[in-house]
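Given next, in structure tokens, is a single chain: the form predicted alone.
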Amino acid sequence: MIPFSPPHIDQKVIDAVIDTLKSGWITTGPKTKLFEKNLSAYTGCKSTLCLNSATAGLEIMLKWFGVGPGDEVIVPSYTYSATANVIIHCGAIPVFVDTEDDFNISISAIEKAITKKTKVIMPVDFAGYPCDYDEINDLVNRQDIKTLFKPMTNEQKLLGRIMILSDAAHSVGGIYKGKKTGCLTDVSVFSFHAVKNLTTAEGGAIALNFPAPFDNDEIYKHLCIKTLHGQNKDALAKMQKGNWKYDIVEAGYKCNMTDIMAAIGLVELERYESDTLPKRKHIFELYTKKLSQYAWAQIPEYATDIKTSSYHLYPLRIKDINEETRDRIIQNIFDADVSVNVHFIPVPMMSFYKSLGYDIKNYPKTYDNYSREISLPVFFDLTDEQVNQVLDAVINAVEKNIQ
């Protein structure tokens, strides 16, 4: 059976974890701090905080900005539930908007959804393909949009407009107009979950990039406290001679990254540009070369003059089919011992969100994309021979069901 997305665990990773275990420092420590520094250098952002998940990073940034009951946060209807769940946790209201043909959030739909209650917009770089950040940034800086904004906290007053919180869970290494994701807007949040291009088993990072007069290093220091119980010293600081005494300055959270996780991340980041991205790009190109020969295949957009994907997902769509046919095709692919997936079941289709009154009928492009989408395997150890097996299984399954 060809798996969908196993992690790339080789001897380098194993050795790095063993080295950390033997060091005696396995929670947040020197390797986590080094990983943060290296991520900032790689992405070009101003400061980076590593955490135990991207979900934690999204929620912490909403909390930091003062998002609460009655506030609205605009999100694409085509995303994973985490993007919306964190808004619910804050007591705020997710405002779903439709997406475009490239799976990313519609700028015109964002504009129509903005109200005086809007505090944050959360674009999602679907499959690793960056959103149109210049257009989103320009929108929130437009004077008529800024006039609608009603700041309630010091952070909101200092920014003076809607905050852009990019869900960049998929897009480490993605490029937009010559810049990497992480430095494209106010703040971006990456995921290092087991199935991601760059993994730390679990984990995530907040890439801070706020404009002046914000001090991103000071925000980093505050977030370190907020994400460790509100404690004003972490374990590394308390280990210094005579520095044991600490204080709790707020009722914080517990979502720090460990050095065991960071050890994996350091190895993966070091070889990301030289090994990981080229291999994933190679797999994408093999899929595209073969599937482009078939009229029924809608090839995903993953590279243009201004955008390059991180090659996280290959979201193939089958033209002129419905959801039921797509599901039969998937079953036939599995029957050929090939694992595929669907990214994602749109959030408004989930029971919890339907119970709140959301209806997928209000997001027709999202549903159309979802109903015809099949994600093909993309992972470092996938061989060319296995790619051909995947292609044979997909082509046979599709042609069996569309004739």
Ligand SMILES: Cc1ncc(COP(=O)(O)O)c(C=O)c1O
Second form
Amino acid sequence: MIPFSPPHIDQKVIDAVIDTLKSGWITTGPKTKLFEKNLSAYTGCKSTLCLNSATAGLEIMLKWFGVGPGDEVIVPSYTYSATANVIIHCGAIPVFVDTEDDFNISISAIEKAITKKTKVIMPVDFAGYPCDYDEINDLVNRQDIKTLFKPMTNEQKLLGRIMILSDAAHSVGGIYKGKKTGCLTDVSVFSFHAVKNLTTAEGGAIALNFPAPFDNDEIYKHLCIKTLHGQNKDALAKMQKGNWKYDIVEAGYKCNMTDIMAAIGLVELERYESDTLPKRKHIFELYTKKLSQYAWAQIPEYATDIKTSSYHLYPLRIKDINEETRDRIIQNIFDADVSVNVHFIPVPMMSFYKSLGYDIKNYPKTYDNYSREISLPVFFDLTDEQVNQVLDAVINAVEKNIQ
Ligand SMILES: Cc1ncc(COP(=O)(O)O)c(C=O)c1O
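The structure above corresponds to the form predicted alone; please give the structure of the form predicted in complex with this ligand next.
Up next: the whole complex, starting with the chain shown before.
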């Protein structure tokens, strides 16, 4: 069976983890700090905080901005539920909007959804393909939109407009107009979950990039406290001679990254540009070369003059089919011993969100994208021979079901 996206665990990763276990320091410490520094250097953002998941990073940033009951947060209807769940955790209202042909959030739909209650927009770089950040940033800086904004907290007053919190869970290494994700807007959150391009088993990072007068290093320091119980000293600082006393300055959270996770991340980041991205790009190109020959195949957009994907997912769409046919095709692909996936079942289709009154009928493009989508396997150890096996399975399954 060809798996969908197993991690790239080689001896280097195993050695890094063992070294950390033997070092005597396994929680947040020097390796996490180094990983944060290297991530900032890689993405070009102003400061990076590593955590135990992207979900934690998204929620922490909403809380940091003071998002609460009555506030609205605009999100694409086509995303993983984590993007919306964190809004619910804050007691705020997720305002779903439709997506475009490239699967990303529709800018015109965002504009229509903005009200005086909007505090944050969370664009999602679906499959690793960056959103239209110039348009999104311009929109929130427009005078009429700024006038609508009603700041309640110090952070909201200082920003003076809607915050853009990019869900960059898929897109570390993605490029928009020559800049990497992480420095394209106010703040971006990466995921290092086991299936992601760059993994730490579980993990995530907040890439801070707020404009002046914000001091991103100060925000980083505050977030370190906020994500570790609200404690004013971390474990490493408390270990220093005689430095045992600490205070709790707020009712904080507990979602720090451990040095064991960071050890994996350091190896992953070091080889990301040289090995990981070229290999993923190669697999994308093999898929595209073959599938372009078939009239039924809608090839995903992943590289243009201004945007390059991180090659996280290859979201193939089959033209002119419905959800039932797509599901039958998937079953036939699995029958040929190839694992595929669907990204995503849109959030408004989930029971919980349906129970809140959301209805997929209001997001026709999202439903159309979803109902025809099949994500193909992409992972470092996938060989060219296996790529051909995937292609054979997909082509046979589609041709069997559309004729
Ligand atoms: C778009 C998107 N956002 C957020 C997340 C949550 O990431 P994590 O599992 O690191 O919390 C995921 C996870 O798959 C995702 O796909």
